[in-house]
Every structure is written in structure tokens, then in C-alpha cells.
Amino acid sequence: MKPLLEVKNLFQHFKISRRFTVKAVNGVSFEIYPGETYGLVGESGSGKTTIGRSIIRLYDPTGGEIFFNGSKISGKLDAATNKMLRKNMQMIFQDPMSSLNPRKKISDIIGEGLDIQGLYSDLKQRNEIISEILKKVGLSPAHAERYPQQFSGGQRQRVGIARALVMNPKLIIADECISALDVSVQAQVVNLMKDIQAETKCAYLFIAHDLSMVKYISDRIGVLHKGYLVETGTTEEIFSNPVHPYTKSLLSAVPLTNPVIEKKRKLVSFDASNFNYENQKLRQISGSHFVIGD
């Protein structure tokens, strides 16, 4: 099977002045399956929305190659490659509030690509889709004339969700799209994509620095750490067997649910300062599972 995204050795650099520059990635490299879910770890600053962004173009790559789809991503697009990008990539925002438009009804907010693209033959078939599509991740269609700022957070969420999933892409950039609800919505939000991944066989891109809910929706795992990806597998190769001491000490400060096991639990530490990622490339450990090394 070829993958739906290749993305090699990415670099993602922002000059802020004429002595200093933010390297945010560097030499990044990961593929991503149809209908598979890939989740992008690590703490906060470690370039994961970053990534995100200049995947779906957001940002203009500083070097590196993006395969989406068959196309190349990366560099100068022309106007087909943009408009299957825009069609076939969507993006679901971190902050459900800031990334919705208050001045405009949700029933335009969502309908707003199927405007641009085309998707639609008449206004009656324009409203069908979006009731459909409000249906699908479980709100009224009656919600379509309400503006953002009547709905709760897990609502509006919904909605961003219904806004990416209209398009009917087949790569969605999750970018912590949780990180915001309280934990029980948390849970409704997760299991609401799977239910429309099975369903449409979209992929996943899934930003998040929440490692359990990671475990629970991801297929393969990526872990980043000051914008290089240190170690890669699979769900099961990652949290059975973390190779690098970055992934190690990430895995130890998940709380566990026994309060005994969790008293006697000892965080594994870290010092970044005896790592240097320079010019280091990832090596097999086995199968699918790959760390930066020698």
C-alpha cells in the first residue's frame, strides 16, 4: 500500500531578526496510511503544530519534500495541486472559539468550503449536506442558524469537526483538538472520530501531548522532542518498549489509575543537555520501530 502523506526530511525555520532564528523542526520524516491514524507527540514547544501547518501549508516549508496523495505539497503550488490540497486536507484547530468566525452562522461556517469548491448543485442540496454532516457528529440540524458563541466548548468543537469533515478529506490534521474539553467530553470527541474514520476511512494526523488518549486512537506513534522526531513505531512498539530516554521519561509522568502502583511510581528523568541531535539520523530497532541515533 503507498502512503497517503510522505513527509521527508521536513525543516520548518522562522528568522526573527537578522542574528537570530527559531529552528521549530528539523529534518523531519514520517508516511501516513489511508485510513490509518498517526499521532504526533511531545511537550509543549517541541514543533508539533508546527509540523501540522506547514503540512497543509499554513506555513511555507523551509526545506524538506510533502507527498500528499500522489502530488508534491512542498514548494510552489499550482492551481490544481491547490485546489486538490484544499479539498482532500483539512485541519481541525487546537482552540474550538478562536478558530469559528462570531460574526457568521454555523450553517456558513461549515458550508464555507462546499462555497468555494463547488460541491453542491443548489441551495436545497447545500443545506442537506450541512444537516447531514451536523447529524453525523451529533448535533440538530436546527443548530445550522446558531452563531458559535451559543454553544459550549465540546459543541463548538463539534463543529470544527463538521467543518473538516464536510470536505470529505481524506487526511485530517487533528491539531490537540481536545486539549481544551473537560476529560468526559474529551472522551465523547475521540470516540466520535473513530466512529467517522471506520465510516469514511479517512487518515489522521493526531497533535496531542495527552499520551493515554494518543495510546487509545493512534496505529503508529511519532515523539518529538526540540523539532527532531526521536523515536517512531508502532502504539504497541512505543509504550511496551520506548528505546530513547526522551520517550521513556514522557511514558513515566502518565498517572496510572491504582493509587498503590501510583504511589510507588518514579518519574524517569531527563537532561537535554547531554543530547545533541545534529546530523543524527533514525536507525531501526526493529520492524516499524525506529529511534535517532549513530
Second form
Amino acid sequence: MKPLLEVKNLFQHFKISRRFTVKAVNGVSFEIYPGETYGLVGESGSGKTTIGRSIIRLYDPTGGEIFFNGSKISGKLDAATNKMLRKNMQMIFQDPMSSLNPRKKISDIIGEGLDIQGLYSDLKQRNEIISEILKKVGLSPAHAERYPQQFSGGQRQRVGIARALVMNPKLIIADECISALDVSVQAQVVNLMKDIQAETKCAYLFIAHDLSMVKYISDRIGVLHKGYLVETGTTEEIFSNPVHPYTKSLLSAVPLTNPVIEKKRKLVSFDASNFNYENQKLRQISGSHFVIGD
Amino acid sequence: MENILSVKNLDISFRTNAGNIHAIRGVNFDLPRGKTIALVGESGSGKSVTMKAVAGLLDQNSTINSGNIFYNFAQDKTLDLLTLSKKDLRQKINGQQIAMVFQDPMTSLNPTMQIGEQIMEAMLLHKKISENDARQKALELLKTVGIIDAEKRMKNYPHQLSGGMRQRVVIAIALSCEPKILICDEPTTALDVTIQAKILNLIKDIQAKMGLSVIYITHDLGVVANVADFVYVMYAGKIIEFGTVNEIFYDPRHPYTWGLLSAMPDLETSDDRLYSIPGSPPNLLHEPTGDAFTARNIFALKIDEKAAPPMFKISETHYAATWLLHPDAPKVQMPPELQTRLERSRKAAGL
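Having looked at the form predicted on its own, could you now put up the form predicted together with the partner chain?
Time for the whole complex; same chain goes first.
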């Protein structure tokens, strides 16, 4: 099967001043296949959000290539590719409180993409599309006339999902989309995302730091540290046989809901200063399991 | 076991433009000396309000309708914190006896003050101590909370520190006046897992060293399993189940606790769907008759709509407020997925 998204040797650097450059992402490569969920994990500052934003072209990548749906989407975009990219790749943001425009009605927030791309023939059809999508995410069509502040956090995140989904995208980038929500609401949103995937066969790039949730939802996982992809493989491979010391340390920090074991759990310490990832390549452990270094 | 803090029948409401919100509806809990209790529940269940009442930090529009907060400050000497004036509370209790660590280290520090000054501030205010001594003490505290280069960090401003470091500073400030009780309001929610584990270990170490009693407010059950001796589950302004941490995690009895436990995937969860508690918490502007959980409870009985259940005793330390425990109630089993999961975790724990 051909990958839906191919990221090859992606670099994303931010020049702060003449002397200082933040090297957020350094030579990251991975691919996402149609209909699968790829989880990106790592501590804060590891570059997971930056990768998501580079892929959807909120940033201009410093180096490397990105292929999506058969066309190259890094470098200068021509009008046709840009249109294809905007329609087929969508993002769900972290904070449902600040990612929805408070002065717009829900129908206009969801309909904005449709308006820009001209995806309906008359107003009636626009309303139909919006009601349908609202029903799909578990809200009622009557909610279309409301404003974001009239919703609870979980409902707002549903609006965020509806906004992404209305374009019928092939890839959705979900950037920490459940970390601002309550445990019980997290479960509702994750179930919704899984249902939608089963129905529309869209792929997810699921960015999160909650490893038990990542394990639950992802088919494959990439572990990031200091802007380098240090280990990648299927969920099974990463969780049952972590190879890189950073991955081990990350897994050892996952809290378990089992008090007797949790109270005895030892944190595997990881000293980042001993690791220099520069110029190191991924090597194969087995099947689709790769780890950085020798 | 003696209790250093004992909250009895606390009842608090808030005046708002929309009307009176009855946020806390009769909360009871005990904090044994030197132990850790955890208050868990969804947002809006009243965990933070309860703790703000204990710390004397309630907002202006609140009314304490009834209740006592007994603080045992010395052998056989107890004091009802609710009878103290604001001034007494501020001068004698806050900081020195009861200190608080807040959720978001980004907003709980003053961005215009060096962190050394912020740690010294409370000491200079509360204790007869020279500035030099306070500085020495602040340095020590920074070392206690695991900040390397303490000398240099004293002169840093909050924005120069990472999230984990900032939370360490907040903890240092809380500890500066040697409190007896430490209240941690979601202390690790804003941090990622590795830092979270380190901060929890730090609080545990300090607790052992200083003999602190700790109250955690959190919705993360993994954190609860790690730190707590006793767990109180809150829903709609009431405690609906409490017990030792093992009783709550291996033998939960309230359907709401079942829901909370099922909603979080553990590393073994492979079901197609996560269980989620349907609906959302009730609006306490209109106080529910009967059990507040009825509308979301798939096990609800007829009586739930009419009368709120009392606390039923399960063991000496384990109580739950659900009519399912009434001797006349039909026998109800918890959802099978949760049952297998609890069996798995009991087995893993060797129980």
C-alpha cells in the first residue's frame, strides 16, 4: 500500500537572533498509511507539535520533503496543490476554549472551509452538510445557531472535530486534542474519533503525552526527543520491547491505576546529556521497529 | 489514628447573577496525621471549592451555610477554622499551618519578582527572621526541591524556568513556613509524564522528611493510585464513596466510581470502545431531588429519583452513597469489562 503521508528528513529551525537558532525538528522521517493512526509522543519541547504544524504548513519547513496524497507539499505550493492540501488535511487543536472564534456562530465556524472551497451549490445544501456533521459528532443541528461560549469543554472539542471533519479529509492532525478535557469526557471524544475513523477511513496523526491513551488509539507510534525521532514501530513493538533508553524512561513514567504496583513503580532515569543524536541514523530492530543510533 | 483535619457537614453556596449555586452539599472527610488523602471527581464536582474553604480562600460571593473544619493544631487542642476571623486566618493559619500548591505553575508565580524573593516573601511576613536568614532558608528549600544551581536560580525570573522547575519553586514557597498540611490542587496536570513522576516523588520524600499531611485534588486516577492512602470520590458537591486506596481501586461500589475507573484506559485495555459516563454533571443552580447521579446512572433505581441515598457501610473504612447497597436493592454487578480489569489488576498486585 502506498503511504498517504511521507515525511522525509524534515528539519524545522527557528531563527531567534543572529546568534541563536532553535532547532526544533532535526531530520525526522516517517510515513502514515491511509486509515491508520500514528501516535507521536515525547516530553514538552520535543518537537511533536512543531512537526504537526510543519506538515499542515503552518510553518515553512527548513529542510526535507513532505509528500501527501501523491504530491509534494513542502517548498513552494502551487494553487492546485494548496487547494488539495487544505481540503484533505485538517487539524484539531489542543484547547477548545481558544481555538474557536468567539464571535462566530458554530455554523460559520464549521462552514468556513466549505465557503472557501465552494463545496456547496446553495445555502440549503450548506445547512444540510452542517446539520449532518453536527449529528455525526453527537451534537444537535439546533446547536448551529449558537456561539462557542454556550458550550461545555467536551462539546466545544466536538465542534473542533466537526470543523475538521466537514471537509471530509484524508488526514486529521490531532494535536493534544484531549489533554484539556476531563477523564470521562476524554473517553467520549476518543470513542467519537474511533467511530469516525471506522466510518470515513481517515488517518490520524495523534500527538499526545498521555501514553496510555496513545497506546489505546494508535496503530504505530513515534517517540520524539529533542527534535529527533528516537524510536518508531507498531504500538505492540514499542510497548512490549522498548529499545531506546529514552523510550524506556518514558514508559516507566506512565501512572498505573493499580495502587499496589503503582506505589512500588520505579522511574527509569534518563540522562539526556549523554546522548547526542546528531548525524545518527535509524537502524532496524525488526519488522517496522526502528531505533536511532548504533 | 488521630485526625489533623476533620471536615464535618460542610455546606457552601455561591451567589451569582443566575441565582444561588449550591456547590457543596454536606461534605465530610478526615485527614489522618502524616497521611495522604485524595479528592477525585470531574470538573465542577466541588473538589477545589472544598479545599479553598479549608485554606480560607473562598471568593467573596460565597456563603458557608453550615459545617465545621476542625484543625487539630497540638495534642488534644482543636480549633474550628470557620470561627476564625479573616485576619486571624491569614496571620496564623495560612502558609504556616496549611499551605497550598496550585495547579498552573505558569500563573501562580509573580512574573515580575525574582524567585528567591518570592520564596522569602512569606517567611519575612510570617516569621521573625532576618533577611539574611530567610535567604539562607530559601537556598536550602530550593535544594530540597531538587533545583541544581540554587544560588544562580534565586536571581531568575519565572519565565526563565521550565514548567517542572516552576512547579518545584511553587512547592518551595508552600514549604517555606513549615506547614503541617499541604494541599496540592492538580499539581501535575500541566506537566508531562516524566516530570509528573518526579514531582510526585519529590512531594512524597518531603512528606516523609517533614511529617506533612497531604491532600491531593485531582482527576487523574494514576496519580491517586501513586500517592494516596485514602480516597474520597466527589460528585455534584457530595462525597459519594470513600475508602482506603486499595478498597477504591480493587473493590469500588458506586456506579460513578465504576465509570471513572472504566473511562481511563490502562496499558492493557484493548476494547474497541472506552466506557464513558453518559451525559454531563448536573447544574447545581437547580438542585436535583434525589440522587444527583440518577440521570447518568444506568443502574439507577426508582428510589434514586425521590431520595438521596445515605452512606452505606461496606467496611470500617469503606463507605458509599448508593441505594444499590441497600439490603432490599436488586443485586447489580459492575460492567463486565471493568470486572475483568479489576480481576487483572488484583492478580497483578498479588491480592
